[in-house]
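Next up is one chain by itself, shown in structure tokens, the form predicted alone.
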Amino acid sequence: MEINTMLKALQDPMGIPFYPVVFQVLMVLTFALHIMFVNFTLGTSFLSVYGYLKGGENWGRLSRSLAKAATVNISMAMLLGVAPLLFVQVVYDPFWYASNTLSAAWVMGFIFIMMLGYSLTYVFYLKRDSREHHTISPLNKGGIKGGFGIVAFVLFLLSGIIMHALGYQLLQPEKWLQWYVRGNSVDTSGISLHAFQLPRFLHFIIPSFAMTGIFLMLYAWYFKNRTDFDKGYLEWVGRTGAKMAFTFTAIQAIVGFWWLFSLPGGFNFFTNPFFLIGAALGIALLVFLYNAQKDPVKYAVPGILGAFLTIFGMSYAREALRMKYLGRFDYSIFTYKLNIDWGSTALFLATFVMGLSIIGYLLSVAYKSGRVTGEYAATHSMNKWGKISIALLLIWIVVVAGLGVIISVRNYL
């Protein structure tokens, strides 16, 4: 059987419920949001442990803040990871499910690895040394507590390796059979990760430290008006963040070109317009972060906006590259059988918008409450937004549960 025929046979015979270009745009957008918080998770997890083990007044205080931030970043990364995963399953289902089946043990283990990493992050945050001045060795009690954070970071890194392998296996259907059949036997264990490419993996990991640098710049900007924060401490945080952001963005650029030159020569991807746009955004961000060394606080907000725009551009370049890989087998999501279902599509889009509204409310409360020294008092508009969010959630539950009951009854009858 030819690979293209096999891929067609693996597609959902019912087709997809809406125009694939809509799913593709939303997939790239939500992936960009997801990977940004993945970067924050890895970076804040690492830096919180580094600061704890390094010791000192500034590092100790920053470590406590980043340990707390890491718990929030993990939650956001997991929450925002659901949407792009669902979109991939819709438009790239033959590839995604085949890759998952080949490494099924790791796919199931991924959930438990993330759960354990999340739990250990909380243990590190809650059990860590509360002293502002500490000099600790990895062998003493403080070092043992720091070990919780170290193991958590390693688990998050392992999770990244798993997702990288699954995504890379997806691109190589011509190798699926040799991975599945070894000699005269069939390997149904699912315990192997069959594909790994170092520059591609690093291209997703190195930005964690660049993004965390921008996170520190935002930290200094966010607390600048708080009377209980020392100005010298915030200046140190801002300078440290700006230096990190610029240094690791430069390293990321080098790794990005390493990945580019490791691609199959026939792709000529260096002429792809999406790559050129992404590369231009990356270079512009690098220049911007160089200038940010002068005044990190001033450049913090435009810095995170520019960083997200760059991530979005790179994410679309990544999608264009995936289409290049799969185009070798005459596969295109734009030729997927279309079976428009307005009802399910409307429910999905309404759920998506509702989710953004509720997440926006929670983030707004967190943002506003952290900028005041004492107790936060919500404004009338914030209270109204909160009530609307609760009402939307209740309506959504009633609608979804109601549809479930109606469909079940109809099928039974």
Second form
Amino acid sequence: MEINTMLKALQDPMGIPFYPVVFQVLMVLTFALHIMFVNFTLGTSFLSVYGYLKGGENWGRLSRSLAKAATVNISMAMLLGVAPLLFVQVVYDPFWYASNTLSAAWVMGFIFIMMLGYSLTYVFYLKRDSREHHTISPLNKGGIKGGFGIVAFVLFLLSGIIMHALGYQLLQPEKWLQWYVRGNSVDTSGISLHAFQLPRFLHFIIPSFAMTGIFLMLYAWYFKNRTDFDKGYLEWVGRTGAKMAFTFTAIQAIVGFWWLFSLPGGFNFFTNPFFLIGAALGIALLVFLYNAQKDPVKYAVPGILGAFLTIFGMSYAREALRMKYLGRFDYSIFTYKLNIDWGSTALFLATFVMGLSIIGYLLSVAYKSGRVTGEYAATHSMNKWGKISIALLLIWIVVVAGLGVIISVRNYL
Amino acid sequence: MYPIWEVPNLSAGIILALIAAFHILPSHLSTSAMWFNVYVETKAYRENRPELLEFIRKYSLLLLVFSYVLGSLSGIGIWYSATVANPRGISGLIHNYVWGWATEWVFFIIEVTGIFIYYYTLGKVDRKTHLKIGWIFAIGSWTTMVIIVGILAFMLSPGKWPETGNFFDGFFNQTYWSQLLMRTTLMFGIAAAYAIAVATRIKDADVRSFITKTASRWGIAGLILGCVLFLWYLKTLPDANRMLITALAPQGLKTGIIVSLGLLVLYFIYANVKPLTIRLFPAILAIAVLFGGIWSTERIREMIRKPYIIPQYMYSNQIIGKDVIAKGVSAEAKIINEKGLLKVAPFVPDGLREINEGNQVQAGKMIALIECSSCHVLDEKGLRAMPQMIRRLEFKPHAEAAEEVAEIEGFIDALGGYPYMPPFVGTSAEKRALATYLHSISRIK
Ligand code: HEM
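Now that the form predicted alone has been shown, please provide the structure of the form predicted together with the partner chain.
Let's see the whole complex now, leading with the same chain.
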């Protein structure tokens, strides 16, 4: 069977419920957020163990904060992975499902690896806490408890390898049958990962340390007004962060070129506008981070915004690269069969806007309460925002239930 | 049709069922726990009983770790296992309900940020603000149920969707309301069972007794109302599905539901009368009993969907069985019967595209993998093991293998007559190949 025909045959006959470009933008945007938190996860979980084992006043304290941060970062990485997981299946279903079923055992393994890694992160965070409260014998230092953290980090790295292999296999439909077929029978075990490309993988992993550098700069900035934080300590955190951010962004640029040169020749990807924009943003970030060494705290907030913009640009370049790979077989998401469904599209968009406002309220409470030393007392406008958030949720329920009642009455009574 | 994943003796479907069963425990906790929490927290502030906050802290930590570590990951696990067990099925659902899931995802973000902030800011923000976060979480997480029930119910009873192809016609289908209300009431029973378990870890006897008594009342009310709504739910089921409960559901599952319900009601009554005698172990046992009950109902719900994965549209073996004209989709039986399954399916070895003497058994196996392996493992032992199924038909022993094969062919023709199996699709040469293969595995070695 021709690959082009096969891909067409695999596309879902139901079509898609809205214009493909909307799914693409949402997919890339949420992927960029996902990979940013993956970077924070890998970086904070690594540094929390590193600091723990290294010991000392500063590293010990930082390690404790980062262990807590890691638990939140993983949650966010997962949460933000769900959305691209959904959208990629809408527009790239033939590729996604083929790649996943070919390595099914790893797909399932991924879930258990994540469960174990996440649980160990909590063990590391909660157990080390208990050690510090009771200060037991110095013999116990490092050792087993550090081991939890190390294993967790290794498991996250392994999750990344699986994600990468699945994402890379899907770009190569010309090899699927050769991976599946054994003479006149088929290999249904799903126990192999079939493709791995080191520079591509590293291009997603190295930024963990650059992004965590920026994370540390933000940490120094965020706590600067808290009286219970030592000035010298915060300054050290900011400096360490800025140094890390710059060094690893430089390494990342080199890896980027390595990846570029290892792409199939015919792609001419270096002239692709998406790539050029992404690369330009990357270089600009490098220059920015060089300047940031002088005053990490001042550069922290623009730093994270710039870094996210770069990640977003790079994520779009990654998507453009996927279009190149799949264009070899005349596959384009823009010719996907349409079955436009305005009702459900409106439901999502309205919910999304409403959700942003509610999440905004929640994050503001977190942000404000962490910056003050004692108990945070909400201002009048914050109280109002909170009430509006609850009201929005209730209105949502009333509207949707009302719709449901109308439809049920019309259809069944 | 995508590559097949076989799990020796188990089948990919069982992996999915196991993960889905586990997911029940944290997911129902997540929708219900915060209602109990805000109730207790409000009381703590109104009646100035700060000692109650110890319970709040413990209960939210359970919620955070259990629901949002193991719960979220097992939820993603259901999706991943559905992806590898039945990719076309999940694809069909997603291509209809993507905006439903995306909406669900928005509430998922509210939940996750909400619970972290609720837990970490207890005692660090003013009371009113903290309660607001609790309310946002409680309502937001219940809303995830409002959405997911629509999709779950659709998988059982698609309402008017097969005719109109409309999102909301499928979503608000004939079992939507009964299921939503039933799950909502039952979820308070679940919150109560967990709350009692957490209360056993609290030192202050007054707090413990107060929490246990309150929770037991919630529990009894939730279970009893849930039962009444369960009966309503059974009434709203389409006839064909209700019939399958009698035909397919093992007696064990039905007994499981009734026994676990009875035990739990007794447990809650006892907890109400003697709150301080309850220890951690029996409290966890009660959660296990509860789990048994839910597991039985969910298994039955899965069973009575047969032979479809998406009712009135796609069979469990991922072959499209019915037209959905509103969406411009036609059934695949005709084209497959004409051209042959091994010709139109993409993931088939080239050597099997044409059937001949030499490859007949292998071709038969390929067909069985595609058409039967979603419900039967092809190994000797395991979930509805095919060799045993064939033997069960008790064909008369013939001298000639060919005659037995012919009888199996007759059975294959009759497949569509079973209420829970999809009809065979393919050419007559393919039917012969399948029968030859089935014959070859059913001989006792
Ligand atoms: C800490 C654990 C995780 C790590 C280290 C990780 C890492 C990665 C990496 C490196 C990629 C890019 C692969 C490539 O293009 O070569 C990726 C993509 C992706 N990940 Fe994750 N990930 C993690 C957890 C998750 C989870 C839990 C989900 C699901 C909820 C998820 C969903 C996705 C999706 C949907 C993509 C994009 C696939 C595509 O567009 O082709 N990830 N991840």
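Just so we're on the same page, rigid core means the largest C-alpha set that superposes within 1.5 Å between forms. Numbering follows the first chain given and starts at 1. In this text the structure is predicted, and so the values were computed from the model without any measurement.
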If we fit on the core, is the Cα of Pro273 displaced 2 Å or more between these two forms? no
Answer yes if the CA of Arg371 moves 2 Å or more between these two forms after aligning the rigid core, and no otherwise. no
Please report, as a whole number of degrees, the rotation of the smaller rigid part relative to the larger part between these two forms. 12
Just grab the Cα shift of Gly183 between these two forms for me, core aligned, in angstrom. 4.0
